[in-house]
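Below you'll find only one chain, the form predicted alone, shown as structure tokens.
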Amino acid sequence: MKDWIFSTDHKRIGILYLVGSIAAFAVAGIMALLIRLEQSGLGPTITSDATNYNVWLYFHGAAMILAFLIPGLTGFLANYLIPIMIGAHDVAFPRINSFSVWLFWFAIVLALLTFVIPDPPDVMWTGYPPYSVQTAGNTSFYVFTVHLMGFSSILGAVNFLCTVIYMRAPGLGWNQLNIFVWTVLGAFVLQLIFIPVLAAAVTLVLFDKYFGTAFFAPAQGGDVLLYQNLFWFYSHPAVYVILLPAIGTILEILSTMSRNPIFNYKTCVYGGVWGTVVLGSDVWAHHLYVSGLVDWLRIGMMMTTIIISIPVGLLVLTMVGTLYKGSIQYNTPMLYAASELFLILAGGLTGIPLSMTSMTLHLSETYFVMAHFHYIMGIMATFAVFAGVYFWFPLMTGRMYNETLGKLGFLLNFIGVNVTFAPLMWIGVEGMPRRYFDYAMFPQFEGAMKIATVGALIIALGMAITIITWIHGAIAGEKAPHNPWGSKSLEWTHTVYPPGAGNFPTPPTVSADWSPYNYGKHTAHTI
């Protein structure tokens, strides 16, 4: 335990980012089933007490999204991953490393007293004012929970960014990287940037609540639009931060079981990566459509919104090109990656409506942005995670996970976020507001919801047979072989599983015609 504690290790590291994103995702994933009971009939159902709806609601969006999704990408994978796949012995900073994870703990915990304090947060993971200022609820929590969540990760990032810079092994070109190192780069770099702003906005509504200051109070001369913009400067760029990793991930997984290099690796990198970090900054203001932007604002912000739509569709096409004539192994990793195709589908093209003006005066704050946002945020994420913990799975443990059982996870959590999304995102089409806590008003919506609690149930039940099996797969689990997958890239082909300190045997040195995508008639020279 002492020796866990105080690692530097960066693999170790990543392990302590897995274990409390995971945690973080399991309390999350039961606040989300409370909320879909809750929903499943006309009128109070599992509780009379909407304030408790509204702290599930507040947990389950403000950990999913900063104590599981972005800690799970850039903390968990790219700790584990970057190092060695960049041919360095570890970070360039190992001691701040180690306590950016702990900072990662203590945000945990403190979220997690949410449901031992008398007077728990219930601001969703937005804390809105002028409702996070009046609330009855203790804002400080979600504040500074935000505050260490962000603390944590801009340490990871000025980290990452300086281990790339500076400790690539011998030879190791820009054009050499793995495209995962390429998308949590272009992820750090927005962190960096907008976290600071998030930090600003909820430390004004700290002040605004306990010191009497009037930032967001109109009656004061404040402007609580002010905020909105605040948050949303940061918080739609998060998305981003997300997007990158995972589509990362999936594109290292759809090479390796294809057998294919990257497609169009250079347009992928400067045109995808970089295009979506820079076109990324410029989008916020679509969530403040409904807000009182003045019109040429909304138009402006509506054409950027359906600008990056270039970029995406860049990585998108990546995706496709990998897995032209392939040669595909199905596994359990490669199905997660394969169903991204269709998530990032339903959830991209429900978000061209949204980018538009008038689309979204309908729209806004219904379901169907609930549905959206799942699909391509939520799910899409979650299961990259997912696909990544299987994939390298015999190198952080030296085992096999049973296959079986791995794809038995994989098809009930596929069927059941389908069979809960699909009808939330139709019933938000005809206008059943979102966070509502009671819909008796809405009754022809009943049956939706009822469809909606099953399929979170099956959800329940994919994620719970997906974490025994990584657990008996670690304890239990066949010896793996080496390089099971065949893959190039330098965690496998020059490690040994799981990797000891220092990551290799001998520091390896690569050559200028070396690639991790050296598929097919390609050759792999690595001295």
Given for the second form:
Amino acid sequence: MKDWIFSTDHKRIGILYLVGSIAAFAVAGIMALLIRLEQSGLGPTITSDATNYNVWLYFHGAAMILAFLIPGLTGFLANYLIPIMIGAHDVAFPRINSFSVWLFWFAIVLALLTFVIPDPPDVMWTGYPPYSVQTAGNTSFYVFTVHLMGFSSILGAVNFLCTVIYMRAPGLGWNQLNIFVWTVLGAFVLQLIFIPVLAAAVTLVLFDKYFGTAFFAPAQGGDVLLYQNLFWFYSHPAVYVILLPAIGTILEILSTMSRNPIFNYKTCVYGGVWGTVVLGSDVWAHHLYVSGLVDWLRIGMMMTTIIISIPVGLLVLTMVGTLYKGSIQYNTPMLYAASELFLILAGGLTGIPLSMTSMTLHLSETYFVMAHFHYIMGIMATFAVFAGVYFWFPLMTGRMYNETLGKLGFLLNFIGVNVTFAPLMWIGVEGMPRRYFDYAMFPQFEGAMKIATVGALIIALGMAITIITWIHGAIAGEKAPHNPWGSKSLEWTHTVYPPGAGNFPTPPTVSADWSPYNYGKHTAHTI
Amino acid sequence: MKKWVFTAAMMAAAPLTAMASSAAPAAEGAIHDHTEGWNNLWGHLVLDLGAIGVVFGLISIYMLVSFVRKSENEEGSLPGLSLGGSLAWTLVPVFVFLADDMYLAANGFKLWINQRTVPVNAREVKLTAMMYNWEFDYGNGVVAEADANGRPQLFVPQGQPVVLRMHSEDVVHSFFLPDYRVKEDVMPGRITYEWFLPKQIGENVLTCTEYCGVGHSNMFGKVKVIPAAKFEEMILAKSGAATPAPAAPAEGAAPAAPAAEGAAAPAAPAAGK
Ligand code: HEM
Ligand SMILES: [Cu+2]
Ligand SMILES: [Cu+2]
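Mind pulling up the form predicted together with the partner chain next to the form predicted alone we just looked at?
Every chain and every other molecule in the complex is listed next, the one we just looked at coming first.
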């Protein structure tokens, strides 16, 4: 127990992030189920108080993003893998690393208090004033949760940027890095630049609500739109903080399971990843197309938003190209990775109408948007985390998970998400608004809502099986053979499973020809 | 051989997209009805994006089924890219994406101009939002009454564009007319606007799409499109009943807002920043 609490080992810290974020995912998932059950019929169904529904929705959104996906990708996967992938014995500042995981845990506990305090926050994960200032709900829990998560993430960002810049194994050049390392670097650069903006925005809400300031109160000279600009100035880049490491994870799996190098590596890194980082910071106003913002800014951001399909398109092209003439092995992580090709297609293409101001005049704040971001961010990134857990399971536990159970869980999850979100996307186009406790004005959507609820139940079953598969595998799985997937990457070739203190029995050095993707006849020079 | 099939399939995405695009010409002549413009552009997008989706989907399926591992130790044989190949695989897709993007942006922009330019003959209605209701004011003290269930209703004349000048008394709301494909946020401290052209006699849903608290999903009512003559009659009857008009420019219920944004000319965007 003490070994874990005071541990400064990046692998243990990574596992702590995993446990915390999966716990958050489970609770937020139960909220999703409650949301779907409530909407399964017209009128009140499982609660008659809309505030309950709003609190579930607040917790679901805030926890899924802040407490599951961001920590799952940049906390768990980055922590566990990056030092090993670059041949380092740990991160640059191990104690700070330990501090940031505990900040994260405090934030989770604070967020969970939502369910015991008498006046829980009901401000949605976006927390827009003046509502977040006027509500009887306790907005401060939202604000402090964001503060803690944000502080934790900033510390992580500094730590990992330093680690990758200064602690690579002797001989390891930038163009020999794992693609996952690149995507995490991109994500952390975004976190470092933009989290302070979010922290400022929510702090001003705190001041308005509890100290009587008027930053967002027009009657006293404040401005409502100021918050929305600040909020999305962070929160749009935040979707790339999620998207990039998720794609990085998927690319590692696609490459390993098809035993092919990353297709067009340099374009993927310098065009795809960094193009997304640069453009991603200039598109926030696409969340404000109907907010009453000045028209010229809406048009400018429509251009940048449409253009961002280019770097993202390059990333997708790399995913598809990496399979060409490959030697594909289908196991659970590969099934998740393969399904991503379709999830990203569905999510990415539905984003294009949403990038256009004129289309958004109808589509914004409907279930179309909700289904879009679940495909591209919610489900896509969740599947990436799951794929990552399966893929590196032998490394982390020294054991194998049960393939049959893993595949069954995948199948239910994949069917479930489509049964849920396809009908919701359709009624969104028809005009069904999101964040609705009831939909008395649209009785014709009841059938679609019922189907979506069945989908959510299928997902719940799939998730339960998945978690059982992990627990069973970690306790009773067969011993993992050396390098079960035949990878060329350092975390598989130079360690024992699970790696001990310092990661490598003998610290690796790499030659100019080495690459984590030396498959077939490729060397670092031909990739 | 397979390499060529692959390359050809990728390249096919470009002309296919273009074809899909030309298959649905944008609606001309419907200048004053952005609802129809929206429906047209949507149909257009479904074709365009559908074509891209089908092409990429088929390529993905082709990759996933034709390169399955045959023996335990087999490795992949992705051909290496020369510098030229690498550049081509970057620039050609960039060009294709960019071309399609610009095409869509141009069409989107055209519609947007239409959506944000209020016709000069538009009927102006003042909208006030509050938790959890909408109020419609036609000027001269004429207001729309709630229906028998206490739901807000907005009466509009058939065939004449209607522009709403909107502000909120408390938090941010958003006034959404799903049938007319338009919404805009309504907030304290600013006046925003949206317009639409009621073409058919009948009823349409109006509702709120910015989360505003416990009654958010209960902020709905009806747009009632009635014959223009009947509409004018109704207004006249009501304004006769109302107390003699308060001086027109006084803007009785102007929001407690920065004054500069108050009474803008009908066609000017009120969203100054
Ligand atoms: C696993 C199955 C999931 C189901 C069935 C589900 C269901 C839903 C539904 C129905 C809503 C909208 C409710 C409404 O607008 O009234 C919603 C909102 C949302 N979901 Fe999920 N969700 C799931 C997973 C996720 C995941 C993995 C994420 C991670 C990012 C996520 C993020 C969000 C966010 C950010 C919102 C918006 C909350 C808001 O409006 O403030 N969801 N979810
Ligand atoms: Cu965004
Ligand atoms: Cu509302």
